[in-house]
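Let's start with one chain on its own, the form predicted on its own, as structure tokens.
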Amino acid sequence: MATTQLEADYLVIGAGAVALAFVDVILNETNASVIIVDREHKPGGHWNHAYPFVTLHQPSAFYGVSSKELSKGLKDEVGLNKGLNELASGAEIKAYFDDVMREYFLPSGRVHYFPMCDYTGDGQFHNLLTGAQYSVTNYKKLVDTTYLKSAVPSTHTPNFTVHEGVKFMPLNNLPSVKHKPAGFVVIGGGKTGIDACLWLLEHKVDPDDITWIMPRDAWLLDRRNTQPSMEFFKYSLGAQANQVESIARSTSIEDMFLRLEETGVFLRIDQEVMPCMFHGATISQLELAELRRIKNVVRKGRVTDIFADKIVLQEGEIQTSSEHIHVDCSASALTNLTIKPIFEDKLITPQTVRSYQPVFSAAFIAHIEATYPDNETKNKLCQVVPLPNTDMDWIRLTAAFLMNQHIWSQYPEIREWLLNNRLDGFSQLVKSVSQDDHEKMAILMRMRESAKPAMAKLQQYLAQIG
């Protein structure tokens, strides 16, 4: 079979949210051509395999590509997100990314999209259905958006043994349950575990019929503090002021976390347990109240074996039965936490440059790629904010985030870009504050006054933890 020769300025591997956010800015800010290669049949990456009741856990206004709004500009009037900005469903997100590809990228004439294709390296890829071979030559940059690819429950292989006679499923399959089991055992304390528990409670499952295996408790973020409208200014920007003040005034790492909780930056499900995990999961106060209804929470470490009559954990065992449904929520959201330079020769490896915002990060990286000439400058402006796993990782990511914010503030061009990019979220809120609004100005002053002392305290704590 003959190999088809192709040319483009950018060869992008993957068609998930990060890839599309990057390409969107490249199309808007350059005249470059792009080839996108992806194994999935539709754009959207891991959203193609998401569980049917998944939603964003931050407002839709922060998600998608820079040039096309995802949010409808509405607040939820019912449910556990009531009173807060809408959270797009998985179905909405998949349709949105399909629209971005069909209505904007492809009609531009500068994007060529190859779904159902496997990239094998050195500009080579092939179609998984037909075997057709392709070779991309003379590309300016390779953009590897698969470096931080997500693990999802439906394609995840558990790292424990499930023995014969056990009813076991990913949370994707919960809507297919048609008969009442003896109970539900939710395995995993992260965001998918939270979503599984909330879905069960929403569908009137008795909380006493839910056993929640939680190897580690997590610090959580209050979704009210992420709202992008002026109505929530005292919560969103107020939380940022509370954060730097809590850090700056703390006397130890533990004291810092307790201050962050006291000032409303952090939440935890059980106030008697000091969390040691942090993944950046965001929940509402209503969701938190629901989760606290579940009393059968097992804190005996990770599962090693599930038998028909018992579950063996690292620190003990609990009873179960062949009539219980065991729900797998143990997949780690991200499979690669190793940091590498974003810009290397002809390779761009998108990673987070702002906490909790991978799509904003991809858009920002594309802007820096389009605007600045050398990799040294680009990497200075795109220092990686590490993805968190433990509570100590929050210290690392916050220090890196504050450093990036400081560096960006020194560049008028970057300040202007942030102000006009819809994914940034808060720059326009800050810009629109009137000098006569003393309450909001006081919040901004608290942020400015505590930023440097907070950074100094974080450096002190970083030296302690290594």
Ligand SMILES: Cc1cc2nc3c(=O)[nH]c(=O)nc-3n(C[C@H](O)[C@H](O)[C@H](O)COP(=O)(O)OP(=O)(O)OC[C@H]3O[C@@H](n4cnc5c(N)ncnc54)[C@H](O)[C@@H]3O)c2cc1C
The other form holds:
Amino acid sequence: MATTQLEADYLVIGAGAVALAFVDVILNETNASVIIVDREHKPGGHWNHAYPFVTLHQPSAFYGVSSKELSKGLKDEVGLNKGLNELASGAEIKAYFDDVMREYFLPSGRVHYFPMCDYTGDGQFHNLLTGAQYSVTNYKKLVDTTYLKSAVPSTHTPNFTVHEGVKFMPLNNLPSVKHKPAGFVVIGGGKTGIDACLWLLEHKVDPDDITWIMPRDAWLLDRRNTQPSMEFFKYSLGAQANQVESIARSTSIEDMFLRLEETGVFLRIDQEVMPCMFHGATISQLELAELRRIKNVVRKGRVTDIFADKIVLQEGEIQTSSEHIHVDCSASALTNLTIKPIFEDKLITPQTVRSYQPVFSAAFIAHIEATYPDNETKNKLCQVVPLPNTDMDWIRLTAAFLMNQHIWSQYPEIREWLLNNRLDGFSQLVKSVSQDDHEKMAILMRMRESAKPAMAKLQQYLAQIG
Ligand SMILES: Cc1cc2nc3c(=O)[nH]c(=O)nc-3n(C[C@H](O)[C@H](O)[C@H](O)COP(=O)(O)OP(=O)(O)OC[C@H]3O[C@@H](n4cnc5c(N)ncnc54)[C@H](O)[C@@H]3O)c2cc1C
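Okay, that's the form predicted on its own, but what's the structure of the form predicted together with this ligand?
To see the whole picture, the full complex is given below, headed by that same chain.
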């Protein structure tokens, strides 16, 4: 079969949230042409495989592409997110990304989208349905948005063995349960494990019928602190002030985490257990209260085998039965935590440059790509904020985050861009504080005063943990 030759300025691998946030800024800030290649039939990446009850865990206002609002500007009036800004559902996110592609990217005439195509390297890809081969030559930059390798429960392979006679399903299948089982065993203490437990509780499952296997406890973020409106200023910016103060005043790493909890930056499910995991999962206080109703929490390490009558874990066994439903929430959302420079020769590898904000980061990286001339400057402005796995990683990411914020603040052009980018909610909030508003000004002052001592303390802890 003959190979079709194609040309474009940017060859983008993947059509997930990160790719679309990147391309959106490139289209707005340059005249470049773009080819997007993805194995999926629709844009949105892993959201195409999300469980039916998935939602964002941070407000919609921060998500999507810069040029198109995702939020409806509403606060939830019912449910466990009551009183907080709405969280888009998986279906809404998929429809949104589809709209971005059909209503904006493709009509621009500068984007050529190849769904159902597998990229094999060297500018080569083929259509999975027809076998048609394509080759992209002379591209200016290759943008690899597949580097972080997201995994979701419905598409990953568990790293334990499920033996014959065991009822086992990803949480995607929970809504298809038709008969009450002997109990539910939720495997995984991360965000999907939380979502599975909350879904069961919201559907009136008795908390005593839930066994929650939690290999590691996590520090969690309070969603109230992520709200993008003035009304929540004392929580959002207040939490940032509390964060730098807690770090600066701490006398040890453990003391720092306890102060972060005491000042409302961090939450944990069980106050008797010191967490050692941090994935940036964000929950509301109402959700936390619900989760605490589950008393049967198993802390015996990771599952190695599930048999029809028992579950074997690294540090022991528990009973189960062939009448229990075992719910797989063990996929780790990001499987590649190794960092690399974002700009290397003709390759751009988007990673996070602001903690917990993959789409903001992609938009920011695109802006830096469009604005600054050389890779050295671009990498200086886009230092990777590593994705976290453990509590110690929180120290690494916070140090990198504070450093980036400091560097960006030296560039008036970047400050202006941040102010006008909808994915950066907090710059606008800070800018609009009136000098006469003493309460808010005091919060900003606390942030400024503690930023440097906090940075110094984090460097000390980094040297300690290596
Ligand atoms: C339950 C859940 C809730 C979340 N909530 C939030 C939130 O509230 N706020 C937030 O900021 N983030 C949230 N996230 C994080 C979310 O993962 C990221 O925001 C984002 O969706 C990741 O997008 P991506 O483009 O990096 O990866 P992906 O979505 O995985 O996209 C990568 C794409 O690359 C394609 N691909 C890979 N290899 C190839 C190849 N060889 N050829 C062609 N195509 C290829 C894949 O098909 C895929 O479509 C959440 C994640 C989960 C799982």
